[in-house]
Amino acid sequence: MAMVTGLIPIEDARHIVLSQCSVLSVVAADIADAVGCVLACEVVAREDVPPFANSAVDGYAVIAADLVNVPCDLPVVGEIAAGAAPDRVLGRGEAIRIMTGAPVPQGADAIVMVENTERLNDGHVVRINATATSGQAIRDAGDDIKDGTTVFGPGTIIRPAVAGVLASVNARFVDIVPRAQVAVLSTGDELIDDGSPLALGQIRESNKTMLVAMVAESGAIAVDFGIVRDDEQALEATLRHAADTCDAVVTSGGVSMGDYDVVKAVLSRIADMRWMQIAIKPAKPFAFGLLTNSSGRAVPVFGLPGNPVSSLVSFELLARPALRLMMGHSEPLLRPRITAIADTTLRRNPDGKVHYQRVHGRFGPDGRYHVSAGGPQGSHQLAATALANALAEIPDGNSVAVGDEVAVYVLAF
């Protein structure tokens, strides 16, 4: 791919982006563990749910002509607990005690909710107090899905309400598209991650720690490569084992124009990369490519700007919704875009390029979103930025006043 000199749009390193990444192949697996994927097949229901009509209350099981004066007495002739059978057909005049979920015994047509019945007798009679209409409290057959109904089709994310369903008509394994691999690595002699006292020049390694926490949130397994030194021999093996193992990769660090890193020099040897300028801030340098591992497979690459906060925004922006692509997810891939109410100015300038301030949010008494600044917003300071839940899209021209709207892509609600 051609060095990109000028400054591109966000939106169309975008699509460089996703138009290079394709969906994961897809698997069978238990639903314990697909909660979270992508449902890659449709699943047709192959028997009733529930499969016997059931009680829905705690009560008697009755007959709703037997209650047309009340208060009655009825003789008990029985009790079924949850998951026991009947042992008898109710006749008329009589009362069986049923418990939430049973089965309905055979001449019943009506359950009274224990709350409108007396015990008499040591419960071997129970008065009745309300009367019943035919149905009442009963839980048919099917009532919730019919065998050969269609649940789910493909594209259905599975939450822990789709898994509950899967396993209550039996569909205990299922395709779908999987969770992606990514690996993750920073390079860097001056990086140090073992709690030693700092020398002068070195750093504590933060960007990996924040990337691995946020490949997982997106839903993908986050497989931490550690820090690699300043050595291409070493970074290309690192490379080249994590394209081997991984479906992504993810780096950070050495992807500025000027920049001559050994992840530049590295990439651009192995690896068909483009080395962007995007007319944002902050994140403006970013690279992507694909590394054609040993099985002749093509593995995404996100090469992320070092600068914390530059690294947590093209992340974002680009990586998150290419790694949601992966695994199965459709439009919208970018997090839930509103908009917003400032409640304090965002400041910023014409210079060319959308800037993404971070920002709080929350939702006001009337409704509408509300955004507050989120204090100093240079690349470098991650702190500022730890506790904000939103990014602030302001396009390129002049500050945000109070009380205007602005679209922000909301990180947490």
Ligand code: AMP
Second form
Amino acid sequence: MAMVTGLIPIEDARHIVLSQCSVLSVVAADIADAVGCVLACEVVAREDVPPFANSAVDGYAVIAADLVNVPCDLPVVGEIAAGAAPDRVLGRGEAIRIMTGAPVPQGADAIVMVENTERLNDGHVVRINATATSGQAIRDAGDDIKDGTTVFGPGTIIRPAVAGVLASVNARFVDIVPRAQVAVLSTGDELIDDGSPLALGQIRESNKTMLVAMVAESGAIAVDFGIVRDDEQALEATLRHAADTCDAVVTSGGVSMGDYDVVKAVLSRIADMRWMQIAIKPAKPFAFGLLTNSSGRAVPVFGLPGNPVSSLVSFELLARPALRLMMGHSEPLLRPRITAIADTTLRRNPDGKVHYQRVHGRFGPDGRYHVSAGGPQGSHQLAATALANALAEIPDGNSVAVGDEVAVYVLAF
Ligand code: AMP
Ligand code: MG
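Target state, the form predicted together with this ligand; input state, the form predicted on its own:
Following is the full complex, with the preceding chain placed first.
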């Protein structure tokens, strides 16, 4: 086995990145725009939810004690729709037609669902076919949330139902950690993205298109800074503009040892960078650092490798967790990690690196997560990776045999 020197473990690389990223400043936001963001305040209910006792069913408001002997016929003395206020008190031996969500009239202590009744005499009388217990089908005021309750604290992810609860307690504007604005740019004289025919040496740009989508999928806002040619002046100008207008910068290409790796040349000069060789395959070269912008703010810069699969893997393992940290998320910052069963051999040889193989995963009838090899694993072969939905983390050593356990990060279930 070839001994590889100077490589750092992925955990150390991630620590270097995460320890230099900080949570973005809190802003007040309309909850309609805040789904997926992290709450930065306590939310205390200032009213009961529901605000009044109301019916859980469509039916008849009654007094349970009137229904000792059923069937029994009661005069229907009124009707209350959702949104209406009762205009009378229910007396002994009476019924009021009531709809789901309508306020329970004073005097009533139970609701009989319409399925247990018959409409008689054009609706003026109801025949009740079931007895009732006091409180039946009545949702009390504050049954969901009592006035004064702390419903959520800082760190809560505003999932759709959380947004619903915020609306239900009239917290229309809340303090949140905003989505990071992330500049995405690709570098390389060979890249074409205007649909024109390819001259020899040219390739179609793919990383930026992919990374813009990955940034958006992480909950951040991608800002497309285009393709920058392998030209130091142009790159410096673009990087400075990106750092002035965004919370983070993601570049792809130009971070290895090539003569035209201008990202390395420029960032080494204008930013405080750490150039890493990580003990993983793919995505060994990676750069991270802080670029101080014209307002004196230190903006994280992620220098991803140019090979498309390497770009994807380093975004997943390093940039995405950092963006999530910046947006107020707490551990786990990585994707869900599951111990899976290998259904096919996952081939590798010892080389001093952890391999992140792109695999196809799914839950089997045994309730376990199973993975199978995901096609060609070259760092330029994005097509096979594109159809994979998990990253198998294969420690240095030999292949994973059929039936063996392997840890995977699930990218999509
Ligand atoms: P680099 O890291 O710049 O040396 O690029 C490594 C490899 O990735 C080269 O084959 C590049 O042509 C390719 N590459 C770099 N950037 C992109 C991109 N944005 N889209 C597709 N391929 C790229
Ligand atoms: Mg390049």
